[in-house]
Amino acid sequence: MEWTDRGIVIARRKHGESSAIVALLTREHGRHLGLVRGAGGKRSTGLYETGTLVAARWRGRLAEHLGSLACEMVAPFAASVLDDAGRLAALIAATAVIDQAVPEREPHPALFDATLDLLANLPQADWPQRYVRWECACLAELGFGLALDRCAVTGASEALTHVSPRTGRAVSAAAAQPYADRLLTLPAFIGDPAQPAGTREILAGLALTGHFLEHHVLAPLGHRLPAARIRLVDRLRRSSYVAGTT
């Protein structure tokens, strides 16, 4: 069997002296693993780095086999953020979440497109907001989309400030007041990219998406939030990010 597809390198694990098992998020074949011979050689330098977009060819005797991968570079997204620790942390966190949360060989073209958009736009000043909205898209694609368009209690579509940690539905400021300490904060920028967002709002967004990723997506699979995702939050917590600045 054989197929070709575009893929984003999300993980690479050494296999033997010079080979590696590489995990890709492909557009049409989902998260797919394959053996790459010579992955550690000079000819492959940078090709199998996390976050690289490749043109991939997979071959295997049977569909259920590990098979082998041969790739050609399309875009080395990691190279564009190597000098920025925050942006690089976001790239590594996103690929780690995919590696843990996405079932193998289950196509998720919308998630591929959203991830490609995130990686291509990491150099932008608003990369933290884009990362949070990417996690919202990831949740939606994996079956736990947040319902943030109207209040679960009143039906109102304005002044939505909180989210139920149980249902993922938005709650308005008025309805949330008696229970605010039991609800998650909903930062305005998630629904409206034009809204400003500093460190506090970004961290609130990450707390929101992180809760549902961990408890509703990863926990049933026996996983917790990846260490790379936790490091991203720690880095942002120590920063003084302001929307619109690099």
Contents of the next structure:
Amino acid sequence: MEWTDRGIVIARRKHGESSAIVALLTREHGRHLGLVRGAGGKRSTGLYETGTLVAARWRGRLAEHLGSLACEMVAPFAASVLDDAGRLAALIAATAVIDQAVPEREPHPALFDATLDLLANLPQADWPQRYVRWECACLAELGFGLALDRCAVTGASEALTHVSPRTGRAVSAAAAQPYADRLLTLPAFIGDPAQPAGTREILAGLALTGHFLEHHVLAPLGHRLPAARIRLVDRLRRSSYVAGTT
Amino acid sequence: MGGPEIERLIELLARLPGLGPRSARRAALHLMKRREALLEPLADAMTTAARAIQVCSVCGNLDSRDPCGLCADGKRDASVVCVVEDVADLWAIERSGAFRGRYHVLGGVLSALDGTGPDDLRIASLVARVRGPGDAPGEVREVVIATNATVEGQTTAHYIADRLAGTGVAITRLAHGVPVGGELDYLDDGTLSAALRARRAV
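Would you generate the structure of this protein in the form predicted in complex with the partner chain, following the form predicted alone above?
To see the whole picture, the full complex is given below, headed by that same chain.
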């Protein structure tokens, strides 16, 4: 068995002295693991860093085997954000979420494209909004998409300000009023990227996606929100992010 | 093949880094052939080391005394502390002879995969060391974060910088870029882009 595909390095676990078991999010083969011999060598410097886009070749005697991976670097996304604490935290949070939430060997081309778009655009000023929208895309791809186009109560498509934590459906401001304390806030930038977003809106977005990731995606798998994602939220909470300034 | 003692020796040697079962067998045979010149002195040295070596309560270095030789050395600059991931990194910096300050060994890096969190590292003791006892300012003026230029190493560096914010000390990190003797043609894209970003006036 053999295939070639593009993949994003999601995780690397040391295996023996010089080898590693590398997890890739590939476009056509989903989250796929493989043994990489000599992953710790000088030739592999930076190649298997989390977030790197690689051209991968997987080989195994049988399809269900772990198999071996040989990769070539396409884009070192991690290298461009190493110096920036927030962007690096976002990169690690995204890969940690994928590592825990995405089933192995289940193709999710849309998630691959969304992740590639996120990583390529992390240097942009609006990276926190992009990260929140990426989590929305991740939820949708994993079957827990939020229905944010119309109000679950009135059917209105305007002034949608909240989301039901149970159903993931949007609720308009008027309909949400009596239950506002039990609903999740829906920041406007999720539906409309042109809307401005500061720290409060970003944190509200992360609380929204974090709720569904934790309760609907990770909990059934026996996982909790990854520590890396919790640290991203903490970092954003401490910073005073203003759209377009970082 | 041999008695259980020899098998045990081979089994233990095979656990050492760089040795597999075959090379462990060769090493064991070599030791046994040079019993008085090598095997017995090695056994004595290992017994002595096992008894004497301890972790320095100040910096986390390995030494036969506590505080370690580096922390006890009055000639070293106590106002600069270099933070490293592991004792191996401390040794590497010491080999370079380029640093005359003190060290702080973290004992690893933050890792979501391995489940290593801030409480598993010697970060709290670093913060306490920098802050100094009580309300009096500590003697540390600069912290050099020398974690690896990997995603996990730099995540740890940013975390430490956050924890030390507000202490008033200068926080610096090692430069990333072209290694001495490195040819641009052979450099990976990440190193090259980091070197370009960190360019400086000639």
